[in-house]
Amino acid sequence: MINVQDIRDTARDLLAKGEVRAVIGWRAGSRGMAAEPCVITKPEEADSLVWDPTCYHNLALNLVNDRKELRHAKQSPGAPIGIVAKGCDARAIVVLLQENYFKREDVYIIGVSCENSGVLDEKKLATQLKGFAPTAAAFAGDDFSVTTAKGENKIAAREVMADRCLECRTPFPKENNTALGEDKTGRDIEPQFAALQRFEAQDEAARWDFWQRQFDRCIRCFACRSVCPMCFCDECVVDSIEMKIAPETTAEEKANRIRWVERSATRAENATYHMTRALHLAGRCVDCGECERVCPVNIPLRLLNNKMEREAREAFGFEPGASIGGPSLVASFRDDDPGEFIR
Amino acid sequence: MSEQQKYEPKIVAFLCKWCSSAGSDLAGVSRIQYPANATPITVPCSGSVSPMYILSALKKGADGVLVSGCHIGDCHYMEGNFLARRKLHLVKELLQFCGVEENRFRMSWVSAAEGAKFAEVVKEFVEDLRPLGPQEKLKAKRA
Ligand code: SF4
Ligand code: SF4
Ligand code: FES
């Protein structure tokens, strides 16, 4: 099990020696028990770092944001930036490196292994606690130790872990500069893609009936896009507002600008948005599950992501976030890619 | 007038200009009879067909979408159709996953010399689309 002091010492050391200009990590949050992302720049801030089952956030997003800020300020990065990374955070960093979003030497990865555990699912936890509000959570081997007003509770991690963690095979950040915790790569807590398989066992009408209800509900807040480290484009294809308007742009040109997806949250527009999102993340989504966690109306986004992930694996032998070298899924092909569907 | 008799499926066909588009021309000049349900849109290469084209066509009310390019090995840009095959495999899978009928989307390889094959592809597509009726699932409800 990782001692949080080791994370703090590592961060303090790196900052004191000037090896990194900042460290991205988690600190105690302001909303109940949940940790929140933070960026520390001074050695003495290292003691504010935490490591517990509420470190949900994929910090690769903060790495992307750091890069954007530097670019907008027209600054060169100078020293690398440090980042505390779980298995999924590190896989996201690998995808970003694969896509040349930044260079390997620009980041210093302090890997933290989730070992046999993972992060909490707050909804599952609420059910277990029967209405008592949790105030703190900590790792305790294969259990979580959760504190409420009534005292401490030991709960088996697998009862309240996030689904994506139950299915995770790579809890250890393979790509790292230094790593803490045991390497449990290949662990098998729950079968992968089980929910996907159950869903696919339904017939076409039932599948559409399900998705139509999801697409009807989406409010297009774009939280799923904002939280995804892989959705880093400055201009997104689903934003029809991003047309450059010059003095000579005619009213007709403005009226006829290409709008692949309208902003209105109607079923058809939402369906197009979600299929576009899934396709643009195919071979890139590392199943960190953040999009599904942040959705205010509980759209099962992992189903769409996992469908693409499994298709990439089974049809094309492609694993997102597995290695930095090599081309991306849709920029490459093999001579024997499936083509029986083509007439 | 019953719906069934009146209904003619609308197909949007993205045709590579180096092959399938010329193939459709050949079908025309050879006076091969085939249904006039397909609206052709010439594209530089099947590899240039973005999934957005397909989703957009369905959103605008297409009953079926066809993408047709050069045979494997014959792409004018060497690898365009290999890339299309992979990318559009994902589109096909995703559409079916969401419950859109398998027969709403189709892909074919048709060379410039295959006028008869092009006519056959369109004919079959129309026949397969007819029993499905109008595509309402992804169509935007707009006046
Ligand atoms: S799926 Fe959820 S998070 Fe994404 S835009 Fe819709 S409502 Fe927002
Ligand atoms: S699509 Fe969702 S699960 Fe996949 S990387 Fe982005 S936020 Fe994570
Ligand atoms: S040029 Fe015809 S498919 Fe590429």
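Because the structure is a prediction, the values reported are computed rather than measured. For the two forms, the rigid core is made up of the largest set of C-alpha atoms that agree within 1.5 Å on superposition. Positions refer to the first chain, counted from 1. Compared with the form predicted alone:
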Given for the second form:
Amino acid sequence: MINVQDIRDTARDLLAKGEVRAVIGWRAGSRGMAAEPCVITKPEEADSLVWDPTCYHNLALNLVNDRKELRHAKQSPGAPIGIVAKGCDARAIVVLLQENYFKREDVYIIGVSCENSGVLDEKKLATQLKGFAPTAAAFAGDDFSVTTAKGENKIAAREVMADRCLECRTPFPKENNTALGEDKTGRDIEPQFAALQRFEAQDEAARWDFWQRQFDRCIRCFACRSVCPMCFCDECVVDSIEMKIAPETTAEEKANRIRWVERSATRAENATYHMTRALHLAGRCVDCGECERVCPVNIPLRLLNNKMEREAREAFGFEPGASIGGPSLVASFRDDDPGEFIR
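Right, and the form predicted alone of this protein, after the form predicted in complex with the partner chain?
Only one chain is given; partner chains and other molecules are left out.
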């Protein structure tokens, strides 16, 4: 089990030696027990870092934000930026490196293994606690220790882990500069794509009825897009908000600019948005589950992304974020690629 002091000492040492300009990690949150992302720039700030079952966030998003801020300020990165990364975070970083979003020498990865557990699912935990509000959570071997006003509760991790963690096969960040914790790659808590398989056990009519209900509920808040490290485009193709306007631009040109998806939150527009986004994440989604976690209306978005992930695996043997040197899914071609879909 990882000692959080090891994370703090590593970050402190890197900052003190000037090997990184900052470290991205988690600290105690201001909203209940949940940890929150933070950026520390001074060695003495390292003591604020935490590592517990509420470190939900995929911190690779902060690398994207850092790169955008540097570009906006027209600054070069200089020293690399450090990041505390669990398995899914590290895979997301690999995808960003494959896409040349930044260079490997620009980031120092402090890998932390999830070992035989992962992060909490707050909805599952609420069911277990039967109305008592949690105030703290900690790793306790393969279990979680959760504190409420009634005292400390030891709960089997698999009972309250996020589904993405139950199905995860790579809880150890293989791409790292330094790694903490035991490598439990290949662990088997639940079969991969178990949730997708349960959903697909329904007949076609039931599945379509399910998704119609989900798309009806979407309020198009774009939280799923905002939290995803892979949605780094300056302008989203399904939410065009920018248009170069010159003095000679006519009202008709403004009115008739291309809109692939209207902003109205209707079923058809919502379906187009989510399906387009799922296609753009094909071969890029690392199943960190952040899109589903932040959805305010609880749409099970993992099902869409898992479907694309499984198709890529079965058709091409492709694993998103597996290797920096490997090809990306949609930007490469092999003579032996299966082409059964071509008619």
